[in-house]
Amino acid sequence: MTTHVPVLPSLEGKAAIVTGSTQGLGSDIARALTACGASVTIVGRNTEAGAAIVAEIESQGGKAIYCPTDIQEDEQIDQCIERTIATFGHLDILVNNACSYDDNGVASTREQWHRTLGVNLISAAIFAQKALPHLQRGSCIVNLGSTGGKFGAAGRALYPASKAAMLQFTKNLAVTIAPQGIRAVAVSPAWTWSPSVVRLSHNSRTRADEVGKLFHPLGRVGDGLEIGRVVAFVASDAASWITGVDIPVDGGFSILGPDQGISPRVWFERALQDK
């Protein structure tokens, strides 16, 4: 039996910064970028985790450095960019992935709103602003959106609002920087095997897929590397004619309506069976 190996885009000679990449989806994006040949700066505040990701990447022949950075501090963003350029010689790709999930819905405090928007949206905008003078024609900024920014969800407000704003920011950014030959694209995952889903499923991938199949036509939750490979494609020259759009990498989540893609007949049959 032949094992299918994805054909990856080439990012040879390119340097990237990935925020929030010491764990979860961010670390998988960093792995995907380095697998395609990019040199990557791992950004986060967990020094031990950052060093471990770098060691893993280097053990597989990739190039990476860890830069401890609080993305809500402008000076630290500057230092991260400067260190990236000092190490790799240039900057070609920025992936705004860092995210806070602190969300008590309409009961959230003003402080929670400011903190969540500060991490999820404002810091991404400032990172892009500070990276732009160093980007060249052909460079790309990838912003992580989410299906959460597209649909209503009871009990949530901060995270969905920040992700909806991120999608709009991507459009405005793309139009602004297009004359420079620089692209901006959003990539929006649905449920992904990441720390939050691991926690909710009590670290059971089987349970996660069993629940996830109700909302994802492909019948499971996603893997971080599946999102990472799309980020790598978007950032590569293979996607040179793509900008300002959102690319859903969600197993079909966003094509379903409230009926989950199941016909009214089936819903009525189920309702009668439950009686």
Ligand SMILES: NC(=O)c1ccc[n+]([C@@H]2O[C@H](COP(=O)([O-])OP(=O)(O)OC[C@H]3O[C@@H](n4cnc5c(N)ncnc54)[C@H](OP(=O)(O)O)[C@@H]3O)[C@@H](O)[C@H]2O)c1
Second form
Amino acid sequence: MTTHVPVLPSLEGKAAIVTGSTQGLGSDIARALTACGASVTIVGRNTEAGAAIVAEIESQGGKAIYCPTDIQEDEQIDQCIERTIATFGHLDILVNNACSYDDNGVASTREQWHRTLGVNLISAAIFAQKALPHLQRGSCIVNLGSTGGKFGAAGRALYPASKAAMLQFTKNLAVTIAPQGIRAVAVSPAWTWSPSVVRLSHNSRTRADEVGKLFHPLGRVGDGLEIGRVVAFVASDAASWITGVDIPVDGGFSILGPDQGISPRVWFERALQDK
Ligand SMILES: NC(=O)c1ccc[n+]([C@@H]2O[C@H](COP(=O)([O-])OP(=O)(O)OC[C@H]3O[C@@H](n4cnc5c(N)ncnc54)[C@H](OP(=O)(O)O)[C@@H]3O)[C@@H](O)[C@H]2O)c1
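The block above covers the form predicted on its own; next, return the form predicted in complex with the ligand.
Complete assembly follows, chain above in first position.
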């Protein structure tokens, strides 16, 4: 008889900062990292939510602190890194997860472009720049991409541009820091059960899966912990030979073409039936 034992990568003794971990995927990434043994700094502006995530992680036996931080402010990034090192003694993992979805497509104002790229791309790059002097051989920076940054979508411009740029930045960063034995990896989710999908589906997981199954061959939307577990793996020593690439964690979303994986024969049959 075999007993199913979930094997988690070990992050024992490592300390991580996860930006945008007061809610959504970031909080699930923090949950996954702490479940693997890492100590985690929760980062975001919502103090109530940040304190609640820390309390929850501690109640599960994990180690976490909350550091209120606006990642658009350089001094607050410095304070966050300093506090992490003062508390945990070192910094080994940075997860650039925070994002803004503010996007009015080609009608977006210059200010909107600056704000969305500022949070999604520039603050991630500055966080990496400021973290690097504290990282050591074996450390890893994980940048969140998105299927949204890989395909055209009417009415959107800022968020997809920021996510596409994040993947390119990850490659340049990876090559730059490789000589120091530090890795940079991108992880790109598709639709994941999180506040934005909860809102769009009017808080119905059934409705989210019903719509999601059209685009995700695995037939549903993803769960935050499914993203978190992959982030934990890529940040761990188990992934020591992976750098610079983008890892899609998307239920197969990115392997489909615009025909949604349905053959021309079926499309023609459907078109003829509709006549
Ligand atoms: N959800 C999905 O289906 C999906 C799909 C593909 C990719 N992703 C990627 O996954 C990541 C998380 O997405 P999500 O949907 O979970 O996001 P979300 O629910 O909107 O959460 C965004 C997080 O970013 C933080 N944040 C925003 N601006 C900030 C700032 N100036 N300073 C510090 N923190 C800031 C927010 O914290 P505060 O409000 O506390 O500041 C919040 O914790 C993003 O990189 C996104 O592109 C998500």
